[in-house]
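There is one chain below, alone, in structure tokens, taken in the form predicted on its own.
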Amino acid sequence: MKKHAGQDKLAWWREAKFGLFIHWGLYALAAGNWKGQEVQSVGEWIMKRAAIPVREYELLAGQFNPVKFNAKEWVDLAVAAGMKYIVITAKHHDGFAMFRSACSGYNIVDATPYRRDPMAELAEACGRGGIKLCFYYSHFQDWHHPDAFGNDWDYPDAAGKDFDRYIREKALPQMRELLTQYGPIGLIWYDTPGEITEEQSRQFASVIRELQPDCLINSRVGHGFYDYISTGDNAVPARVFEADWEIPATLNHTWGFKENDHNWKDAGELIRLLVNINGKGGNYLLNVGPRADGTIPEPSVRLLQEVGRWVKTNGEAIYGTIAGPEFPYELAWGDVTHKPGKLFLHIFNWRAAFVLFGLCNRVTRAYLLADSNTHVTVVQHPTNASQAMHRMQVYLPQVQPDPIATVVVLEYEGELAVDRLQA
């Protein structure tokens, strides 16, 4: 099997540019606290950080009853935010399956009073809402299983672990369930490959290639058996990254729900990140952590709705954009996204006029994306004996139409060319 699959199946993902990550599990019930004390970690790692014994952590399942979960509301929120796919934690490192699983009773249908499969309901809602459903699956760490990695307080004998048995008896059977029970899956998001061997990574990729050949795989599967790269958490590359890549990112600090984490980003910061990531060729996978009752915290809802209002107006400058270009100087006024024949100048810091250095192509038309009848004046200057770089003066309307970011469209001739910075 080739490590990297064909490129055609990436078309939907390259067009999407913006997705919703959802971290939801038993840890939402703990909400960052254990035995009356706040645990200093992200919410979904509480079992590990507090070294909670398996038998104690299992008791959360008996209390987990998300009666307010509404799959349609979740999908509607993703649609309102301008997102095109959802990646949800089918099983995180704590080993608890948020879906019906015949191979392990440690799942939401068999072990909780809820006794329903939210993944099935989400699959139906995604299909109706035009959203690609995708699953996160922790394939290396499983703190509940004695043969998997990560739990050294209940299972300290690392040398005695039979990781292949865990793969054979739980991980691969659960992957088969996820790939056969919920219709077409957009991608599988593996995590923390750790010390996984090349052959073990191959097995986790092969089950997907066998059952759903069009399903994408992220790079955290390990050993190069992927379709696109996942960067570090909240880690935006400093420069244009000419590969298929995606950044997983948070709205606050935690991923899973933590009641005391109020470190929310604002909508302007989220929009700037979306533009910056897209401008460097990446996808933005932005996370929410629902509560144990199945509701998404109000600040998350408000922020996603605010971002969505901006995306609704400026989606042409987001969806289907490609990497580059890298201009020779920092852009003090904002950022750029790109499609063949069009540059989208995202103006965050409004001013009456500014100079864009380095664009070699002739601009045939300039206007506001939100109102194509509002023309923008540009004056281009070619290189000459005293000016070794192309420069273009851009004159903006006196009043900024959008207080967060206004997009100016530059339609240009030919294949995009940008001057290199000379020493």
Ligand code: JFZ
Contents of the next structure:
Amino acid sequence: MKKHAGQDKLAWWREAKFGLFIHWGLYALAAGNWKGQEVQSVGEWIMKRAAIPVREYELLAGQFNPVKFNAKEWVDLAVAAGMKYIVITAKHHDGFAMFRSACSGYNIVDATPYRRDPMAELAEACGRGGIKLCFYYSHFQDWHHPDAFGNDWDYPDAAGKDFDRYIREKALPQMRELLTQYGPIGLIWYDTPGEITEEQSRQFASVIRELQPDCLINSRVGHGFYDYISTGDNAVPARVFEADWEIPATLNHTWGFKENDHNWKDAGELIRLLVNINGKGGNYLLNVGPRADGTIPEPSVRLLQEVGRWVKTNGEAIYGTIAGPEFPYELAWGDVTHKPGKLFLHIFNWRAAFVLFGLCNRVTRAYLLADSNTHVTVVQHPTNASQAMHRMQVYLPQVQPDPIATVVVLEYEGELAVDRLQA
Ligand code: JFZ
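The form predicted together with the ligand, contrasted with the form predicted on its own above:
Next comes the full complex, this chain leading.
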């Protein structure tokens, strides 16, 4: 249950609909392999899955030198994709801070030959590019700290752990650093709350409320201290979900870079997901896993650019859309997004004509979003004795204008009303 009433501060996030997730840390050096063996897990979990001792994993820091990292290129890619915010792993479960941290020497500035703070550079580039910078912070799991949760191979004595000491000495001080060193932060993305207590979750929320009251908090903070809901990873709600929600999702199977993960989705699939998620009321937070040298794998770059080309043309049907409606029958031709006064029909499976059941409102104008001169004919049939439901015939050009998805705009009168199936 949500305990903070999010009002206007959610406005930018509701408008955004599409964000870039970045999982980047020491695990990118391992790239999914340990001692010549591929480790069967997502890349950022390699330390735990291979039970790598802290003293051994720490050695990665000495080799981490992302000399090709260029904050502007990453931000430009997010902009090209049509994304409005970036959420980057400031600290993942491995406990390594990818930012300047005075309270733990286990950070990119003090422990690597790179000696620079990529978060400062990203904050600057995001400011210029009009992108909201946001941080992922693993608050419950920290496999490096002896008192935190998750590392039972170096620190097997669960009873001897003092989780509050970890919170006091590392987690909350680092949250203060993240909330004071980089200007305004759009949101904090906490993760895997596990057995965290209500009081501990409250502390992780309070530090944000105190230092940056406009900064949003995702539901993985635990115990309801959130502004919006994170769904399961890659888990798309089956139906329209009238809430503020966001889905974290991958382009392949891993979050952190894995050199052998070539399970790329294609651009059409990603655009379908974006439209489907937005249509159900959610934001799509789509991940890239940069390499240890600071470059983003080429397939990820290409996919995001392809998606972005489509979003650029069809952005009106993405940004600021709201949940629903649900029509009485499945839409064999595609999917729908919605704004008050406008329905956007995304035609993925082209046909020159189809019937949309259930729309009660009178349509005043119908056209293609990419080309408002292309008129679309609609013929509406209200209910009568032989027809229990409103029905509308839609006539499209013979040839599909956009090979991925063509958007038909239906401008309608009044409050949206849709028939339901009746028993
Ligand atoms: C977590 C992390 O453990 C993972 O490494 C990655 O950062 C991902 C975004 O989040 O993994 C989860 C957390 C929650 C669910 C699944 C994976 N879940 O609720 O389905």
